[in-house]
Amino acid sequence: MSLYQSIARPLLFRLDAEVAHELGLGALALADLSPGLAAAARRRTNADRPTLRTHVAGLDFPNPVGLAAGLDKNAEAIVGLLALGFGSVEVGTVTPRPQPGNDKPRIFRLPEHQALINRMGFNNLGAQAMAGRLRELPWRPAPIGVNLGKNKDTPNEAAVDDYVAGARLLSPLADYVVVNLSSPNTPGLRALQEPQALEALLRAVRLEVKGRPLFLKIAPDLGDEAVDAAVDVVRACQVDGLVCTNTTITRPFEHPLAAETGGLSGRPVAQRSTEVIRRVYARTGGALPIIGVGGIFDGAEAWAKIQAGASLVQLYTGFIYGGPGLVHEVLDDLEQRLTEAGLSSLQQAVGRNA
């Protein structure tokens, strides 16, 4: 067991679970103070590995292990959590506008499964801000990829400006975009995900987004025809992967905290997040780079969603009851998995359980 998860995560679970999330970005945003310490904490955690380097939608991974959007919502933090190890930050969710997000509290541990539920409801600064600080980014070692929502007083009719907005001021700035429509936390939002409302909202922003590879993020709770609707739709709109998947408006289990509304990541999201991926890889004959995120708290769980068909793994709860040591834990493991399997690069790995 982990320092972190011995001392430190029970003092921090001590706290209201925004409290203790306000507490560890802070922490990781005074690394912007000093890029070189940074620098020389992430040499420390191998983070740049021969054999886990990926090129995924013309973007050269140095190792396949992201953070996942809705932990850095306003790219406070991207410097500390780069010195971790990750191989990728993914910040947002972003909204042209600032907004608040839902009423509080709106995020609840569950220890018992591993679990979080919440609903924040994309409470961020708004993409202006969010532009200043990528511009003002002192240290890039990894890609970048920016997150957007739509604000929550914009009606669906006009989703597709709130994104095309987004994507026009925060795309420059970008490694890569990603169409967030999966979220359960704003009002109406996941109805964006039908075939004809999906089709008019991404070719609007792949126009948009030019020079960047563009993804959709999509729900765990489509069934299996919604994921190959989406799909066509994707590949349709020469959109260049899919992030598979948010959380889940499900509730697999019986707790007392089971009845709040919001939605629910961690181990209970793995099964269906990785049957996704299966699903997409399978419906795009591996032609389209996935990113898989959803319950990945260990190697096993990393290895089994690239074995299904991510190119890419991103962590969120995982990296919450596991720790900064989670990332390293990760890699370790997935090179271990390598060459036990006699394979000599990651993409050799992809899909092999499709």
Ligand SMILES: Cc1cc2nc3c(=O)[nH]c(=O)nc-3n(C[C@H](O)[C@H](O)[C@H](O)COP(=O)(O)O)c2cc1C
The other form holds:
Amino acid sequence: MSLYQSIARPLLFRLDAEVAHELGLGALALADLSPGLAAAARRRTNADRPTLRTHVAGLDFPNPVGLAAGLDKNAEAIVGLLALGFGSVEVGTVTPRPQPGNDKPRIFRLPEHQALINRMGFNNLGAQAMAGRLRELPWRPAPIGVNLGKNKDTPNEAAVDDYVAGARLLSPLADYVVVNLSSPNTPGLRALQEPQALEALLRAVRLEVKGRPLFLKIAPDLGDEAVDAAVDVVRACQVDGLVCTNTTITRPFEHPLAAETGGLSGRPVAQRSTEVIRRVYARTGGALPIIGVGGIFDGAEAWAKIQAGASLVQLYTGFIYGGPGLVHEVLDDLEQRLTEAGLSSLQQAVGRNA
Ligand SMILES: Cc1cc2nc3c(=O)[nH]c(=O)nc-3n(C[C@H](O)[C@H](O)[C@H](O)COP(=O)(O)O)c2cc1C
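One more: the block was the form predicted alone; return the form predicted together with the ligand.
Next comes the full complex, and the chain you just saw is listed first.
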């Protein structure tokens, strides 16, 4: 058990989930004061891992384990997060205008299931504030993704304008861009995953995201045919890849908090998210890069997603339960699995069990 799990987590878990979240993020944001120290921390813990370096969608990733969107919504703690060893950090979801999100409480822990339910509702400081943060970023040892959303009060008919505005301002400051149409907490958002609306939106954003890879993040609640349809649109629109998946609105268990509205994340979403990865991989014959996310708490789950077809993975809920040491735990485990399988690079493992 790590220091985080034995000391910090019991203290943090006595607090309201969002307060604990803000405390943790605030602590990480302090690393901004000393990028030199952060770089030293990353060097010390991030021993060179040549077999885990990977090249995806034209970008070099020092390792495949990234931070998923939603933790650093305003790009406030990138330096601290990179110091922990993440191979990429996805910031956002950011909307064109600042918005407060839903009423609190809006995030709930379900420790029995190693899960969270959240209905944050894209609380964020807006695209301008994020642009300022990214312009000032002193240190970029790994790709930074920007995850785009729409404001709650923008009707779906005008959603494309929000995504285009976000892309125009932020894509020049990002290494890659993600269109998020899969949050369950912005009313009507997920309807934009339907082929016709999706195509119009992705074509417009694609024109705006110049010379940068563009990804679409999809929900685990799409049926298999809907996943196929989304993949076909993504390919037709020259989008570079998919992030699979966001949180689920299903509740595959009984729990006093199961009736809370919102997206469920963590262990219970792992299996479906891996199935979606496998489905996307099969539909494209492996031609489209996949970022696999959902319920990664250890190397075994990361490995399952890579073997199902993910070139990169991300985690969020595992980080809340496992703490900062989880990144290196997963990386150590992946290195060992590659050696055991007799493989010399991560790329060789992608889709081996698709
Ligand atoms: C509290 C919370 C907030 C989230 N906010 C966002 C968000 O703003 N944008 C987004 O694309 N995904 C968001 N997510 C989804 C995660 O990025 C991820 O796709 C999902 O939680 C599954 O991964 P996990 O099981 O490792 O958490 C959020 C998840 C949580 C738990």
